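Here you get one chain, nothing else, as structure tokens; it is the form predicted alone.
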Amino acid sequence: MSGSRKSRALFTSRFGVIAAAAGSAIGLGNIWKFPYITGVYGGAAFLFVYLAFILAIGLPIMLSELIIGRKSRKNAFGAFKKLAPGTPWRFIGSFGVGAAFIILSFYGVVAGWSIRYIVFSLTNHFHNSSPEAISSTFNAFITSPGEPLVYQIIFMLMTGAIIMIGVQKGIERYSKILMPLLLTLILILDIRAVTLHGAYDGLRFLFKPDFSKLTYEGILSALGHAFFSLSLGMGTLITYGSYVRKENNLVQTAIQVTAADTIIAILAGIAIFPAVFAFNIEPGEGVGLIFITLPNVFMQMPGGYIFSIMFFVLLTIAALTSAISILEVVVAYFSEELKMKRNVATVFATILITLLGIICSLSLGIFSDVIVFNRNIFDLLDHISANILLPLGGMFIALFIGWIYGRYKVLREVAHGGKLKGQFLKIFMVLVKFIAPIAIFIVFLKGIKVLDFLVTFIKTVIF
């Protein structure tokens, strides 16, 4: 893939841009994490705060990434090298490329689990199983030395195959197919969930405000999830932005992708919690909600066999649309900066990431005794990417657009395919100059435990 403007592949349609970018943002976290943390931190009260942060932090950073990508017509690393040559800012993209490489390694492992659970569902594996038996099955599977690797490799091969086909025939074409399919599946699951007896309790859990649960932790969780849920800071939207045509309206694209991401997350909550509450099952946290609690729910639900299959197909699709955007960040870097042919870059990147993923998978089993900074390899890579690379990348992107790139260049770039009204531009520049960097820096301090230390220290001094 050449970095030149003439030969660079571009998305062919507006819908293709929206489908690809929304697919990048919508991933595993939308299906399990958002519904859970919304309920834990006060339901609708948390939701309102989250939406405020999406508008104040998520949307401006997303638009910033799209601007950088389209203006430069380069990969995440090459974009800053082109827009800020000879300055330290040219290294910002390395945060994104590094984060993408690391994230996909363990992301592919979890996505492989979702494929395994499609097979479990097809064979009705959990029929007449107790919750304890379902939990034991999950733990035995993820800690086994071989089986998770098979499904991880299958998922990575699927991801690599789509990327190898190219931007238009691969990423855009399959995003146009997978995103409508994902929406259809989740709507069917929603209809089934809300028609269950006792579903109202689940909807109340998800949507009725309980401001007493909206704590300091909840507000920080809303802030962090508003940033992470849109796949910001890892270069995916810079890379996809470089494939967006000049006539596309970047402001509308950013708004539509943000809306799609939030709507899918809410729809996932509607699909999950009415069913969980209908069968008097306490919602679990994290992967346990998906791979332990929900199989128990489906086993008790009328028609649960079909809906179990649909749910894990949905989960796999959400993982795949995100994974292709993450892999594209690395492939674009290899092909443009290291001058590899696209096919070679795809194979090379897929193999390297898969090998690191194998280590991540084995760290849950036979390598579980390998502990670095009190974490196994899987958790360590998750921590480094989520708490260091992504926040720093996102913060520097905001600072670059606000302080280095400047309002007039922003206005000129956004003027292609749309207009940015004066008042909106002022608000946008204030957000990327001040609000977003400060907010993301708080997320960074929270992730490395410094914020908790400072809060404890202040409380001790004052009280």
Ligand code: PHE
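Positions refer to the first chain, counted from 1. What you see is a predicted model, and the numbers here were worked out from it, not measured in a lab. C-alpha atoms forming the largest set that superposes within 1.5 Å between two forms make up the rigid core. Compared with the form predicted in complex with the named molecule:
- F400 shows a C-alpha shift below 2 Å between the two forms [criterion: core-superposed Cα displacement of 2 Å].
- With the core superposed, L189 shows a C-alpha displacement of at least 2 Å between the two forms.
- Superposed on the core, the two forms barely differ at E147: its CA moves less than 2 Å between the two forms.
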Given for the second form:
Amino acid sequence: MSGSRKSRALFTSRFGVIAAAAGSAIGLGNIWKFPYITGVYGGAAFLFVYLAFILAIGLPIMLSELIIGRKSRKNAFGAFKKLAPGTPWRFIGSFGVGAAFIILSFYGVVAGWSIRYIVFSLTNHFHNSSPEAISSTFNAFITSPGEPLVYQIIFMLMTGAIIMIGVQKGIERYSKILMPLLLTLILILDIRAVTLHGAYDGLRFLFKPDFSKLTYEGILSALGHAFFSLSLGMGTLITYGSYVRKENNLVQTAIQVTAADTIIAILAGIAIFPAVFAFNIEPGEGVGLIFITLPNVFMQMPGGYIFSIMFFVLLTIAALTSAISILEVVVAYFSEELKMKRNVATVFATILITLLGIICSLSLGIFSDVIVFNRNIFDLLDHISANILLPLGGMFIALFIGWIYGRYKVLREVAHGGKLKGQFLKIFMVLVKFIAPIAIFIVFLKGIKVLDFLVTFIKTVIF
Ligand code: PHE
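Moving on from the form predicted alone, please list the structure of the form predicted in complex with the named molecule.
Every component of the complex follows; first up is the chain already shown.
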């Protein structure tokens, strides 16, 4: 990518691909959003539905995106133009660009919070604070009109700068070393959390399902989060797939990235929920859950001062490797389709996204009385992008691979650098042709209440 349009730069090693794709997948989605929505939607039952979606829908769609990207060697929009010329399929790419735009706007806000917490950690701000005091500090911070914006802008500047440096130097180098370090730190936190007094209640909340608590909104969010967490449905992995060498084994890459992403989310849950119960925090606390819970844990551990700094530094970097993958979707589109110069495209996209992010941030404070469809703007943009745009994008990607691209070409593309055994190919094709699209469609209609409406409508018309 740092090269010219004619010779697209490729990832240099197999590990580079996995590191970059995992770097995209692993981020605030795993560590901030997963615990927070699991808490809101009641714990284990939500987790199990989420895991089912990851396996039956996430994994096959991840492989589909990688296939589309590597075959076409194009951005999300250009890929469909090349593989299905003259058809409306290319609009899936536009969906993706829209989703990327929206997601990065609120993502940058939360990543800014993480940077603020590096500073809180450095100054030992929470030393001897009660859980209530930590909670009010957090709330005062995110609702203030100036401070969060400063941190959000710092984060967005870093994201834009890395995109300008280019794919290999930028993405590959940073994610290789830091992700394993993050994993280690979360494991240390897990050990501290499960040995807290009262930890058992948290583990039960996370792992012992009570399906009666599950709502349709919860199911829709589990689906949306499967896409969000794996970076699917908007062409991120199409764009990354376009930089993957032919020798790379796509099936293996998809499995490894999915496994790594899911394991990190569950480990983050194990670090959070025991502490939530031990410190009497409300599991459905919302967007602040980890920011209120974790400082309590750090205070209870030897070396907590250092661990806290390290944790928020690594969380910020994990957010950064995801954010660059989101911005890359927009920039690749602007530069390859709209023929903007890459650097101009980067500056332009970064500024627009930051502006939308500022509105998101203010919607938690001074604009909090702006409510659309029962949500503030921050929640609304999260909901529209994660729960609507990504699943819809994913549904079309699955349909495209299943019905248009077809079994024969799938087999041929996967055969470079790997194999899809007969039986797995069959399962894969059934998943992308039928299971994934139908499941997404049903959950989607039900989740946005269209199905309820239809059922009532039909009942009243017939009876
Ligand atoms: N998967 C990233 C995370 O979990 C967020 C993301 C969403 C990245 C969509 C790319 C595309 O933090």
